[in-house]
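One chain follows as structure tokens, the form predicted on its own.
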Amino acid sequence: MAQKIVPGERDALVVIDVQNDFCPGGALAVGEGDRIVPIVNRIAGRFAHVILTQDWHPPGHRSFASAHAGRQPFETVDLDYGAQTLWPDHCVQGTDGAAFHIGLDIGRAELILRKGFRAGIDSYSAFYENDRKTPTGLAGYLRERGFERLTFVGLATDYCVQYSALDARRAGFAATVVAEACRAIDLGGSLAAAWSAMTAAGVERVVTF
């Protein structure tokens, strides 16, 4: 059954990274990532205040395989700010990888929040950089916007959508996940590893909305 919620003037829905280089045949691709484009769009119908988030790294960011000899995509390194995925060069500055998927309906948003900038660390979640202390400024936006629940949806559920969940919780607002709304890259079980600690902080899963 959907949610029977009708978002009000303190809720947000905030749409993560539901960029071309996420979509099948892109760089970083999820699966079945574009199916969940007029999913999204029908969800943001519903509410008064939509926000997107866009991965913009520069080229050969330090999350990057290509960056690290010898490295490949999909391994681990350890960083100074701690343990990090090395990925596929993907949305970059400036390409189409990086710009958002054509179907999404974008003309609506109030803010386009840009992540992963920084080229020595990388940033999951919309609300810090991986070194969990620098923040990306969206807390302080949503709280003088007098948001206080926001429902999440888009790229991927067991990363970006996960990280900004948890943070959003941590940040003191209501945090909700729509799982027909979003995909997993899911690498050794990180799918249910996230569902896990998403409802351990409090974040409420909803199959559809």
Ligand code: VGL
Given for the second form:
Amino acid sequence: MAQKIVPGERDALVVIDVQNDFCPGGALAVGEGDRIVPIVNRIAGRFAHVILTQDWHPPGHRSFASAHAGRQPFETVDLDYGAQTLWPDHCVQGTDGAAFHIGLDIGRAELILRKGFRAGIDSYSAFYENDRKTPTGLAGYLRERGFERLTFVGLATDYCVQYSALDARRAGFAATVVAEACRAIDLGGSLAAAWSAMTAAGVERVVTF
Ligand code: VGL
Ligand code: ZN
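The form predicted on its own done, now the form predicted in complex with the ligand:
Up next: the whole complex, starting with the chain shown before.
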């Protein structure tokens, strides 16, 4: 049974990558990505502490298909740290595509964590980059601030939300994902696989909040 969360001082809402490039019309558009914006704003109003993440790649990033001769977006390549899905160029530092959706209330956010800024390593997770060992520093930040329970919303369910929620569990936080406040890319069954992996790791799924 999903337990009702009443956010307190040990709770933080983590809003993952609600950026133009993941919304309709963007370079890596997630279906209905923009539909979550009012839902995220409403949920954020109930939390005393809100943090945002921002996918933030330099031009020519290794996760871009355009950086690999003869490769197309959504193919997989082997990089030195393992398999990496290739993406269209997206969330390039300082571009409009990397900006937060105009409707997202960001005024109360206490931290904006940027990730994916190392040219050779992608970072789906807000905690560890895709080599699975380079930390972003977020776990230490959240621990120092005394947070114990993290609630995740944002884009995309099966990539950055999933990886962040799984790493939150590994780092010892309680983790909840709010389904109606996320949307997925869903490549080859990745959405169903994401929910299975999250459930197995003790991430709580709630539909609404
Ligand atoms: C994401 C693919 C590439 C995400 C970011 O935010 O889920 N997915 N970069
Ligand atoms: Zn990215």
